[in-house]
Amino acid sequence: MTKEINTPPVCDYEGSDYQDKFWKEGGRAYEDGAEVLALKRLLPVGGKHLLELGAGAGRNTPRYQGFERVTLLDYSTTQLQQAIQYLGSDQRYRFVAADVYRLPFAPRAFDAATMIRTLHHLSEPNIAIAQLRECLADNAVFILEFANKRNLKSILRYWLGKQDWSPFTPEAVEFVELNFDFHPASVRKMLTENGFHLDKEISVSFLRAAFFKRVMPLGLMLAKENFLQRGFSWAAISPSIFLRSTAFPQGQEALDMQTEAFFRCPACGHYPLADTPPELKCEQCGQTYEFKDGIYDFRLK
């Protein structure tokens, strides 16, 4: 049974446009590529069943096509509605809006989980990330993004007496409410001490900046950002940073866990929690979830 935990606060984009406002509007194509190529580099080949975590509107869901079955969840429900939108009916997605403190999957559910663009709104990832490893399966890959609080422009800004708080040092910096930027070295060893192998790192974005924008076209940015995170992700430097890793086996004990429940109760952890849209209720705490137009909805009201 999942132990009783304090839920943090969490980032909520409901009713945002921030699919629109920063994705589509907000030039952001070389971001975009740039994570692309990141991706090609560190995504298996396939699997079974992918848990996205923070998938939003479901931007980078397509580039799971190895897949048998994709699973995303946000806090959202109007983001995952405007995922739906644009996968379509394609029944190898499952949608879930649930808190990624209190994750509603049994033991093993998943065979690799990423989670991109969504750390930086953690004030408690270490939480965050122990809940993951419960859900996923020994040797599972696990791919991780960041925003880099080591990065080229903070260390120059902080070097030039702009900024404050230092870039070298272990601990997170909260820039905005709910926004944190994260030292490499403190990510590194939140994922070894929940359980995870470190495979490979590669730096994103090493050309973010508004200037290149207006001076060189998209194919030749991404032609030197793919040039860049070949030859310079040792540096650590970057605005992002994504992290492979894999799901160190964890023993008998959790060979013994394994169940073929996907659910379980996010309030009192107990599994299996059986699957009867429109409504699912626990069995030991009574507690009810809905289903409602293609939605899993386990948050705690």
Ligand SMILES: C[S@@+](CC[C@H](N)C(=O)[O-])C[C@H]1O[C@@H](n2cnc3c(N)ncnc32)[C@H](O)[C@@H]1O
Contents of the next structure:
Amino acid sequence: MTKEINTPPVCDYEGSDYQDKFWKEGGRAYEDGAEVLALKRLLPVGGKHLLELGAGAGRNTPRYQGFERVTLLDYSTTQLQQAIQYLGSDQRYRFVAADVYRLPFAPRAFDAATMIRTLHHLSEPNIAIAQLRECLADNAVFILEFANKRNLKSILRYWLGKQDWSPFTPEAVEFVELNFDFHPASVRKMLTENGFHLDKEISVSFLRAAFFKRVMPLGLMLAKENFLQRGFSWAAISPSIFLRSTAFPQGQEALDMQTEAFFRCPACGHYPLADTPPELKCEQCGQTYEFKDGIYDFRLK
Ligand SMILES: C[S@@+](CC[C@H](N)C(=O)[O-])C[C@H]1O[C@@H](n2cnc3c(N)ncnc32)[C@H](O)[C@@H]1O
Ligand SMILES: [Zn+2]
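Right, the form predicted on its own is done; let's see the coordinates for the form predicted together with this ligand.
Okay, now the whole complex, with that chain kicking things off.
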């Protein structure tokens, strides 16, 4: 059985120096610290296996301490190579190059997942979220970060006539090619329609502005951020939002599909796909996948 899945364009990070330029040299210690605060409040204390979608260079990975295993998935092999350098050869980690629109995992392979600063690049987020639900166990926790189009700055700019798109309408806005801001209500709807129950939402990066970074020390900014996250998340007007949801149990039919398999063939959907490095071969469609220098490559060329 060949599974037809649309594969929209991927925002290409191959060879990108994003980690150094954006985070290390870009003066983003405040944004990084603000995410730490949100993750601390949203992450479960522990679990078996967490899937990190769009993991990049592994900036957030050390924060998933409570999990026995973490699989880092990213389309860019150079981002994953940086993640390997950063995290070392810890056996807890598995590195997978794949498209979030064609996930190479069997049903129920994970009991948790995160996707941070990645929905942002998806023109068809619904396809990726539906794929994710398939490889999560019932009651798995999913922490999703998205860029919020209805943030205070865009509201003010719209009211002052400096921005032509409305921050209040449900459609995503593509402000640069393959860079999208989403309306909070649309993201919530997408999650519930794909079998997730919304648990908790935290607004993040309230003070993301050069002015605050100039006049306030980092510690004070993060103290204020903590206060704002706790008191004003209900308004959902910050530039970034973290949403924790839980995968609704899927009933008997899904339970019948229960498997010990971990990989599935992203080309045809067949599982189990035996983990036989340096080459994995799908016994149904014959597609082969390489394991090289610590990275499984499931990208379909
Ligand atoms: C802005 S970076 C964020 C990295 C990391 N989550 C962080 O917060 O530091 C976005 C990442 O998403 C990955 N990405 C974008 N589109 C993807 C897709 N369709 N499939 C898999 N990864 C994708 C990029 O390669 C990049 O590493
Ligand atoms: Zn196959």
